[in-house]
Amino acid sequence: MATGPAHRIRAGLVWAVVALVTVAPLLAAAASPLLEWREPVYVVAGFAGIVAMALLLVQPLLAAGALPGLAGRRGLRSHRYAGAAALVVVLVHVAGLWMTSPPDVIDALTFTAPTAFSAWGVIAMWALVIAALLAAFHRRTRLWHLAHRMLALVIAIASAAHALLIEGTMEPVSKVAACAVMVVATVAVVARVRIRAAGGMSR
């Protein structure tokens, strides 16, 4: 493994970009004037959703071993921990919204809410729950890997749609950037895994 100055600079740049894309939406949301009119529980629920998106952004990078210092087994272990953390903060997100307005959450869960972002959020949540269950009770067969990859795509796309359709405390530019990176990274990793699998079958 390379450990020279060029490698360290590259590793530092990678982590700087990841930190910027994940932290910028949080800082921008924290500066939103809309927070002055929100209840504390609602603010916590909202920021839990932003943290969940940040975790989902690094998930495919961890799975692919693309983050310096987190390759191989260490990356996969971090991938599992980040997935579990994402599930926890999503549950905090939903619980906080329930505490502020139970009817809105019921409408969202039953797909009767008048807002499109609610449906996308529920789709992402259930896909994340199913992915977590698969990870907890898995037998690593080809079908398991296929299901895991497809769920990752659903989670990324649905989460991005959910966030982009909401006009709230998140700053638009940082939100779009985070969503774009999350979707592109997930699609790239899934495509890379499929190509590798096809290559293995051809050999």
Second form
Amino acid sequence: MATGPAHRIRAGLVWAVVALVTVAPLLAAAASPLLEWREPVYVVAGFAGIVAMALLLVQPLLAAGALPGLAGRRGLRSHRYAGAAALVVVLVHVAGLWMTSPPDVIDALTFTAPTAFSAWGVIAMWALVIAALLAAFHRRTRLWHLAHRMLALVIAIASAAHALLIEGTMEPVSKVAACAVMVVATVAVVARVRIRAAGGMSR
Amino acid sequence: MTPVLYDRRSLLAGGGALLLTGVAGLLSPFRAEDLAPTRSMRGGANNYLPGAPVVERIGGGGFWMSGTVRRAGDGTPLAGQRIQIWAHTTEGSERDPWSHGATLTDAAGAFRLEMPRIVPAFGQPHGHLAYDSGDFETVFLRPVMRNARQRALEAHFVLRPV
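Since we've got the form predicted on its own here, give me the form predicted together with its partner chain too.
Okay, now the whole complex, with that chain kicking things off.
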């Protein structure tokens, strides 16, 4: 591992970008005028969704060990914690929305909502639940790796579609940036690791 | 007069309806009898509270909900029909009773009710309207604002007698 000044600058830059892309949407949403007209439970539900997106954004980077200081095993362990945290905040997101407006959440969960983003959100949620269950209970076979990567793609793309189609508290520029980084990072990591797996790698 | 707003959805729906009614008009001699009843929209009944009182205005006002009520078939304007309206506004959520109110159509079948400004909730700035008085089949509408800065929204009912 290189530890020279160039390496440290690069590490600092990587973390600065990650911090910017994950924290900016939260700060920008905190300034949304819509918050004034929402009850606390609804506000918490919304922010839980934004936190979930921030976690999903770093997930591929942790899995690939691409974040400075979190390579290899440490990255993988962080990936598991972040995955579990994503599951928890998504549950908070759905529960908070349920308390705010039960019929809208029932429509979403039964795929009968008038809004397309509801379906995307529910697709992403189930993909995340399946990914978490498989990660918790399944052996790391080649098939598992393939399934995990496919689920990761579904989660990233469906989450991005979900967020982008919503007119809510998120500020558009930081939202688009976070969605773009999430999708590009996920696709890049999935594609790269798959090539290595074909060569007989993967743990 | 509130401006009529067009987005892609309403243009597609309108174009489709025009095409359908146009073709139907050519095929059928009973042109005036063809006005189809409005179908309830998905999610239209969400957070409906039956029996919203007829009010002068919902809350402090600042936003206008308007529309028309006609009879299916011949399109006769229906006067004195009670339309219930609710939304997530600057003064409350859809579930708050004070976000709900009703108004009656005038002799021309038109209604217009002032209410607090609708703000985006559950992903879209939208309102809810209901016809649920029993003489005609119940209809729930859920019109969506083209942008959150709008201060007016329209919804139109074509009702089928029960």
